[in-house]
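Only one chain comes next, encoded as structure tokens, the form predicted on its own.
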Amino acid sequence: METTQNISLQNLHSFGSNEKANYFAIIDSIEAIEKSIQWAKEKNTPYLILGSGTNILFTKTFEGLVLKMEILGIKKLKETASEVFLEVGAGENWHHFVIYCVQKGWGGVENLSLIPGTVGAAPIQNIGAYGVEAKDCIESVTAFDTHTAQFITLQNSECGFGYRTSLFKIEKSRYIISSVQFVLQKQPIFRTDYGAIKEVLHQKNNKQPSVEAISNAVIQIRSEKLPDPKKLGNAGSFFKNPTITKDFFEILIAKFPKMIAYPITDDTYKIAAGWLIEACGWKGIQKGNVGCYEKQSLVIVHYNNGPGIEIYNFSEEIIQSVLAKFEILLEREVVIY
């Protein structure tokens, strides 16, 4: 294993804060992961695994080894009348993937198109968009277990998915995830039903909707709506949209009937936390080398080449006038190191 020390860190996440690691290296293989954590506990330092870095807030030196996930490859393990299963690097571009399958016809991953990340990372964060989560075509999950220095692959059911999160960021520091299983459907159910996909499939004139026709729409509507992280430093929505109770929700209306709000049981609420936050008058707002977006409140973004840290202290001050005005504390979605 080829290590390189003291390495900027700054094109290696959509942010592109100058942060250092103090040591870097890269897993292209499985053999690699366990030569890596053996390099790391002989050592006795710290590591993380990065993906496309496009989900992570750097703050300050990583005082440890940074491993770059690079396994690649997508590999059809059966297909049935109904379905396909393929077995995926955690490596493999996430968006890159979603069109493989769009331009097979297989559905499940389309309306998850133009998320920026690795296939590796989608079960840690159990990535969700318009309706579907990565738990909804994930068979199982194949990863390096830290405690027990062996592989294991993980069903569905054993990987504790959840919103935005899973075992594996529960448990970050002792799973490495080395291949992710997909379950993709030959004759898929159609997903148009929430946020604008409807209304740009209607724009369209597609009448009878296709998994190229929804992708299309999905990556129209994100690129319109959130910036492109190689043009202006972002990781898409840094906060989560916070989940309160019934009671609690009839109460905020009443004061704030335009409030954006879904019923998620009959007694929970999902708060859509871009309102919250543009309620608060942060929408467009910059200080300094960081910015709340102005066409989504939801995105925090970094204009130039200032630390991490700033970017974190602006979410911080959004937090808290969350929280001052709606009793509302919001938690990041994006990870801090």
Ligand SMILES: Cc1cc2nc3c(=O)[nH]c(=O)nc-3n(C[C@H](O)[C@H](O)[C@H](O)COP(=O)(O)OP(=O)(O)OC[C@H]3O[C@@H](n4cnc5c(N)ncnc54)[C@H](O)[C@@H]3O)c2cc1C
Given for the second form:
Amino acid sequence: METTQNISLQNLHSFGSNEKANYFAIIDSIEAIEKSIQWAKEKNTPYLILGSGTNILFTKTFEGLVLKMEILGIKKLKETASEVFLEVGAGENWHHFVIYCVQKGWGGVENLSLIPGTVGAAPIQNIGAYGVEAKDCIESVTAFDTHTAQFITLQNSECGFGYRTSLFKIEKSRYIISSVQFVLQKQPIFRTDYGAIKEVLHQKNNKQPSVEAISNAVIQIRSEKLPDPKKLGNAGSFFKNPTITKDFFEILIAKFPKMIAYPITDDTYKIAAGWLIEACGWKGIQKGNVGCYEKQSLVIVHYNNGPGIEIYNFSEEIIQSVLAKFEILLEREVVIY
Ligand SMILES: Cc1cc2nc3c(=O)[nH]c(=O)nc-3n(C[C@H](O)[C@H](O)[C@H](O)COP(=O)(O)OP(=O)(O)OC[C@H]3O[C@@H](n4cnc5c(N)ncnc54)[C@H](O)[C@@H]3O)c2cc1C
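Switch from the form predicted on its own to the form predicted together with the named molecule and give that structure.
Next comes the full complex, and the chain you just saw is listed first.
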């Protein structure tokens, strides 16, 4: 296994802060996973799997081995009259995979167009956007279980998928995902009821939505709303939308009638974290190298070349001010190292 020492992580994650790692290696095969974990165990050093680094914040030097996932390949496993089953390497770019499906006319992932990152990271936090989550089209996930040193394939129901979470996120670093198996639909049922998708389709006179039309609409909406990490450091939504009880929701909505919330179950409500942050006056605020994005307050942006800890401290200030005003503790969606 080829390792590099004392490497800068600056170009390997979308916040672009200049932290370092003691060791770095590329994983481009199944065998490389086993070898590198063996290497880390022998050296008694921690390891971390890195995809495209678009959901991660480094706050200090990573005193261990960073393994960049680059296992590639899209393989058709089987096809029926209505469905197509694909196996995709963990290192494939997520958006490229979406476009591959869109070009074939296979439905399921079009609402998840333009989400940055790798296919292997998609199950980690069960990526989601515009009413669809990765779990809706994941059949199974193949991963190296570092506890047993065996490859396993977990069926969708065994992955513990939830809102921006999964077994893989909860048991941090235990599983190294090597490939994901997807099921795509040949006659998809479209989800156009979320965000501005319907509006954009209408503007473009797309009366009969198609996989391609929805993908294009999502790309247009996202490009207008979210900062491009190549131009402005960020990791998309920094916080999760919190869930609160119905009783607490009723107290809050009486005090803050404009609060954005929607019911999840008979007893729980999800609150728009962006609304809470904006109500605390953070939208568009910049402190030093870090700021709250002016078009979307859930996004923390990194303007210059500051250290990752500055971004973390800024997020902590937001958490504390939301806690003081609403008694709600925001949870970070971004993985902190
Ligand atoms: C502009 C922007 C918009 C975004 N929009 C969305 C959105 O709409 N919805 C959404 O859900 N997310 C969104 N995100 C977050 C991000 O794109 C996703 O979380 C994505 O899946 C991260 O992929 P990655 O390869 O960059 O993962 P990384 O950031 O490299 O890693 C994230 C975590 O997954 C682990 N990991 C990565 N690959 C593997 C693997 N193969 N095996 C085991 N562990 C692994 C890492 O160790 C880390 O803990 C956005 C980010 C940005 C910058």
